[in-house]
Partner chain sequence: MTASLTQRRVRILNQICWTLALCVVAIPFVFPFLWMVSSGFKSAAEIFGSPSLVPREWQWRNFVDVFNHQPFARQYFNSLYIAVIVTGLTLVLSSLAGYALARMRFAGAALVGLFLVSALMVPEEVTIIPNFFMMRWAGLVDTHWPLILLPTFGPHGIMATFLMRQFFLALPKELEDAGKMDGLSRLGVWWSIALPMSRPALAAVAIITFLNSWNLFLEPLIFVSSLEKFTLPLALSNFTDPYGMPLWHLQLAATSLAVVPILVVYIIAQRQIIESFALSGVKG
Amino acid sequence: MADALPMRDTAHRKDAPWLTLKMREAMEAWLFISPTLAGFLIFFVGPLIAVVWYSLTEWNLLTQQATFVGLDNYNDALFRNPDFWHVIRNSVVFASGLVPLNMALALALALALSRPFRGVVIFRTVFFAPVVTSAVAWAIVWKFLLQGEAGFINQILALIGIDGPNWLREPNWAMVAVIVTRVIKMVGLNMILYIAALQAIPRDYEAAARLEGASGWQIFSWIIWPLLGPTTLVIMVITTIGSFKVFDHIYQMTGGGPENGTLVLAFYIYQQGFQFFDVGYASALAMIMFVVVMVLTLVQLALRRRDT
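Could the structure of this chain by itself be given in the form predicted alone?
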C-alpha cells in the first residue's frame, strides 16, 4: 500500500506535470459553481451595472436618445421633486404597517398551529394558500370586495349597523386596505417559517420551566421568543424588502391613488419608466430604492447583533 501511493502520484504528474492536486481541486470547484456564477453575473450584476449607467443619463424610451447628465437625476429626485418625498413617505407608511402586522399575525398563527391536533394540516393549508395564489387574481377579488356600498365587506358591515367607507377611494382608507389585504396574502409564508423554528425548540426547555412554576407568558417571553431571534431577523429582513418591492398589489387595487395616497416607490418607478418613458430618472429611483433597502437591512442586522 505504501508503494502504491507514490506510483499513483508519479503517474498523475506524468499525465499533467503542471497540474497540482490543489489546482485540480480548484478547477473542479469552479466548474461546479460556474452555472450559478454565470446566472448571477448575467441576471444580477449585469442589469445592476446597466441600471447604474442608465441612472446617469437622460434617456427617453420612445426616442431611444440617451444623454449623459451625471448625477442630475439623483439631484432632481432628492432636492427638486416634491413628489419623491411624498412617495417615500407612502412607502415608509406601507412598510411600517405591513411588517409588524404581518410578523405579529404570523407568530400568533404559528403558536396556534405548531402543535399537532386534529385538522391542523387543513388550517395550515388554508392560511398558506393565499401565498401561492396569483397576486393579480388576489388583488382583483379584493378590489370587488372593497367597493363602496356594493362591496361585500360594506354589505356585511351594514348588517351590524356600520356604514363602511369607500375603502379604495379615500386616501387614508386605501392605504389601510392595501396593507391589510397584502398581509393576509403573505402571512402564510412567515407562519411556516415560525412553525419550523418553533418545532426545532426542544420541549425539555418548556417542561423544565413549567416544573419551576413559570407561566405561559414567562415561557414565551424568556424561552421561546429569544430562541426565535434568528428566525425573526430573517422574517423581518425579507418582509421589509418585500414591502418596498410591492407593485402588482398597488397596480391592480388602486393604481397609486386616490390622490397619490398609495403611490409607493416601486409603482412610482414603473410610472416614470413605462408611462412617462423617462428611463434615466426611473433608473435613478431604482438605485435609491436599492440603497434604502440595503441600509434598512444593515440596520436590522446591526440591531440584532447588539441584542445578542
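The term rigid core refers to the maximal set of C-alpha atoms that superpose within 1.5 Å between the two forms. Numbering follows the first chain given and starts at 1. Note that this is a predicted model, so its numbers are computed, not measured. First, how it differs from the form predicted in complex with the partner chain.
- The residue from Pro202, Ala38, Val291, Leu159 that marks the hinge of the rigid-body rotation between these two forms is Val291, the others lying more than 12 positions from any hinge.
- Rigid-body rotation of the smaller part against the larger part between these two forms amounts to 10 degrees, from C-alpha fits.
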Second form
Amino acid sequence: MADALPMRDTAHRKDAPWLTLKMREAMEAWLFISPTLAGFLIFFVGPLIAVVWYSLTEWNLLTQQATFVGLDNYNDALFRNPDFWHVIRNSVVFASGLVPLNMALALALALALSRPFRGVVIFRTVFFAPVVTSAVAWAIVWKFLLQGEAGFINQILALIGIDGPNWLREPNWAMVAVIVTRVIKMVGLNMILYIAALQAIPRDYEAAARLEGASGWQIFSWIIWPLLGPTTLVIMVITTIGSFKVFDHIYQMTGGGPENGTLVLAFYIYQQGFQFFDVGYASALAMIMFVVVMVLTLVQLALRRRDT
Amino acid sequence: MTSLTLSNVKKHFGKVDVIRGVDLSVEDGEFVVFVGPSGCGKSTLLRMISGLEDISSGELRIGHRIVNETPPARRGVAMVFQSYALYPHLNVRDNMGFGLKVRKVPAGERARRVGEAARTLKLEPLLDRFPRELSGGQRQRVAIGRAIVGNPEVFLFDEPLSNLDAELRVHMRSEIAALHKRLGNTMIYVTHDQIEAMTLADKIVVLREGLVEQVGTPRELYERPGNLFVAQFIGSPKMNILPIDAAAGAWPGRPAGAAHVGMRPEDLKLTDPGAGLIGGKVLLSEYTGASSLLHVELPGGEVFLVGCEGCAIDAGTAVGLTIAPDRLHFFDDAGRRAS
Amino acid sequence: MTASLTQRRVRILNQICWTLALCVVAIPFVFPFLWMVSSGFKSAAEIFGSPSLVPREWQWRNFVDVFNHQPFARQYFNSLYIAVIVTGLTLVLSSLAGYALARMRFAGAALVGLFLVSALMVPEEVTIIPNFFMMRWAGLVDTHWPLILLPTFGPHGIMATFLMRQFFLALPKELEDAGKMDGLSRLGVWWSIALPMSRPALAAVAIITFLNSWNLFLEPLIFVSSLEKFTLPLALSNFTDPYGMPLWHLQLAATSLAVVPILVVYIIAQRQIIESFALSGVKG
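Having seen the form predicted alone, the form predicted in complex with the partner chain:
All chains and molecules follow, beginning with the one already shown.
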C-alpha cells in the first residue's frame, strides 16, 4: 500500500495555477457549446436579421441591387395584393380543419390503444407508419388514388353508386383532400403522445370512480380529459405550428392549386421567393409568418401557464 | 500520510451562502465525521475538499499543498458516494480499475492492485459481475474498493450507508471502522445519522447553516455540548431543555447567566412524586424491550422524555424526576454553554 | 358461474367489435402502401384499368426503368449518405452542447439556453431566403452542403440539443463525479460516462434526425438543380413524360423503392422508433 499513484509525482507541474477550477469549467463549457452556437448564429440568427432587412427592400433581378422601400412590401401584402388575404384564408381554413380533426382522431385512437389487448402493437404500428414515411411519397400515392374518374377512390365510390368529385381539381374538394390526407399522415404522432399521457394516469383513479358507479363517459369527461389538459395544450401548439409549416405535402398533391385553392402561406413564400424571385415581398411574407407563429405559440403558452 | 487544513473556507451559489466560513484542521490519520441536519452544508463542504465543487474563498491545504484550484483527481483523495456511483456498463473489476486505467497504470500493475483491494474486502468472487447483479451491501463494498485501489492519502465518504437497511448499516459501519484501523489513512465522513458519527469518529464536526457549531471527540460533544443546538442534535433520544425561570426549585451548580437547563433522558431517574427536582404526570409509556421511554408532562406543559429500565408505569401516574448534579447542562440566553 | 361466463362472453364480443372497428379505421393507413407497391408492378396501361390489388401482369421492368429514367441509384445514395452525415454530426454536436447546458456551470448558461430554445418556434421557411443567398455567395448552391448544414444547425439540431440536455439532467450526477475523481477530463466524462448511459436518447436523436434528413424536401428543392445531385424526395416527383405528366407506374415503383426499406426497418424496430418520437414530442 505504500506505492503512490504516478499522477502525484506530476501534480505540481500540471496544476495550472493561472486557471481556477471555475474558469476552467466555464471555458470547457463554451468549447462544448461553441459548434452549435456558431452554427446557430450563422444559419439562424444571421438569416433572421437579414430577412428583416430584405423585407424592407425591393430587389432588382437584373442588377441584383436592393433598394430600401420601407414598409412597402408589407403594404403590398396587407392592403394591395388580394392574393395575400386569400392565402391567409387558406392557411386558416387548413389549420382549423386539420388541428381539430387530427387531435380528435388522435385522442380516439389513443383511448382505444392505450391499454393492452391482442393486436394492440399491430394497430399502433399501423397508425404510426405514415409518420415515418416521407411526405412526398405519401402525397404521390394519395394524388394517384385521388385521380379524377380513373382514380381508385372514385372507382370504389362508383361501385356503391356515388359519383365522386375530381378531388384535386376542384378548389374546395382539394382543400378537403389535403387536410384529410395530412391528418392520416400525421395523426400517429399525436396518438402516441396521447397514449404516453394516458398511460401515465394512475389506474387507481379510474378504479375508484368505477366503484362509485361512474359511467365510462363520466370517467372520461370528469377524470381523464382534465388530466390530459397539459398534453392537449402541447399537442395543440405542435400541431398548429406544424399546420402553418406544411409545404411538401401541398407542393406534391396540388401545387397550390387548383385556382390557388390550396395556396397556403409556406407555399406562397416559396412561390414568391423562388419562382417569381420577388425577394423583398417574400421576405415580408416570411416575417409575417414568423409573427403569426410566434403569436400563436405565445398565446398557447400563456393558456398553458394559466391552466397549471 | 496527510493532514488537511481549511482556513475561512466559504462557498456561495449565486447570492446564496452555503458555507459561511469554516476553519478546521484534520490530523494525519484521523477519522473525522461531518454531521448536521440536511441542508447544513456538510456534503457541500466534502465536495469542496474533493474538488467537485470549487471554493469561493478561503484556503484548503492537503498536506502542505494549497489545492483550491487543483482538479479532483490530482488532490490525492478518493470518494465513496451515497449512491455508490458504480459505472453500470462496467463489471466490478473494471469499475475498480477504471481510475488506474484513466491514469495509464499498466495492466499488470492494475490487476495486482485490484486483486489486492478485492482480497481486503472479500470481493474476489464478485469481480466479473456487473453492478446490477450486486446487493446493496456488495455495491457499497465495491465502491470502497474502488477508492482503495487508487491508494489515496485521504478518503472521503458522502453518506455512504444511507441507502442500506438498518442491519447492513451496522455491519458496514464496523467494516469501515476496521478499514480505518487497518489502513490508517485520514478519512472524512459525512452523515446525518448521529449514531454513525458517534461510533466512527475520532473527531466530530457539527455543522449548521454553513457554520461549524462545535468540533470535538464524541465524548466531548455528548458530555459537554457547546450550545443548545449540539446538545439537542447529539444523543438519542434528544436532550430535554427547560427554561430556568419556568421551573421551580433550585438547580444545583447553576452558573450565573444560565437561562436554560438541559437533561438527557438517560440521566433522569424516577422517584416518588414531589420528591425529585421536578415532577410531572406520565402521558405515555413506550415499551421498547430493554427499556421504556416515558413521556412526562411537567406542570408548565413541557413534555420530558425519560428513559427507564424495567419500569412499568401506566399513563396518568404522577412521578418525580431527579438527576445527578454533574449531569445538568446549563446554557445562557444565546444558547451557549454556561459554566 | 353462469354470470361470470356471460360476462366473459360480453367482454370477448366487445373486444371483437372494437378490433373490427379499428380495422376499418386502419384501412386508409395501410391501403396506400399496398396500392403503391401493387401499382408499381402494373403496366402503364393497366394502372388506371381495374381497381385490383394484384396486377394482371407483374411488370418487373418498371423497377429497371426507374434506374434508366434518371440516375436513381445515385440519387438514392445521395439521400443515404447525406442522412448518415447529418445524423453523425447532429449526434456529436447536440450531445456536446446538451451536456454543457445540463451539467456545466458557466456565466450566461441560462441566456444561451433561452436564446437557442427560441429557434424551436421559428419555421425554416422564415430563414430560407437569406440562407439561399448566403449559400449562393459561398458557392454552395447545387451542392449537398446546404442539405447537411441547414438541418444540422437549424431548429432540428437545436431540438436534438434540448432532447439530449433533458436526458443528461436526469442521469445520476454522482457517476460523473466518480469519473472526475477517477481522473477523467470533462471530455472524458462526456464520452465514457454520460454518453454510454444515454443510449436511449442518442437512439432517439439518431432515428429522428435520420428520418428528417431522409424526408427533407424544401431544402433540396431550393438548393439542388442537377439530376445526379437530387435526393430521393426530389427524384420521386421527377418521373414525368416530356409533357410533364406523371409516369405513374414508374413513379410508384420508385416510391416503393424509397419507402419500403424504411418501412421494413420501422416494422422491425417499431417499438424503439415510436418511443423515440414520443420522447422528442414530450421534451420538445
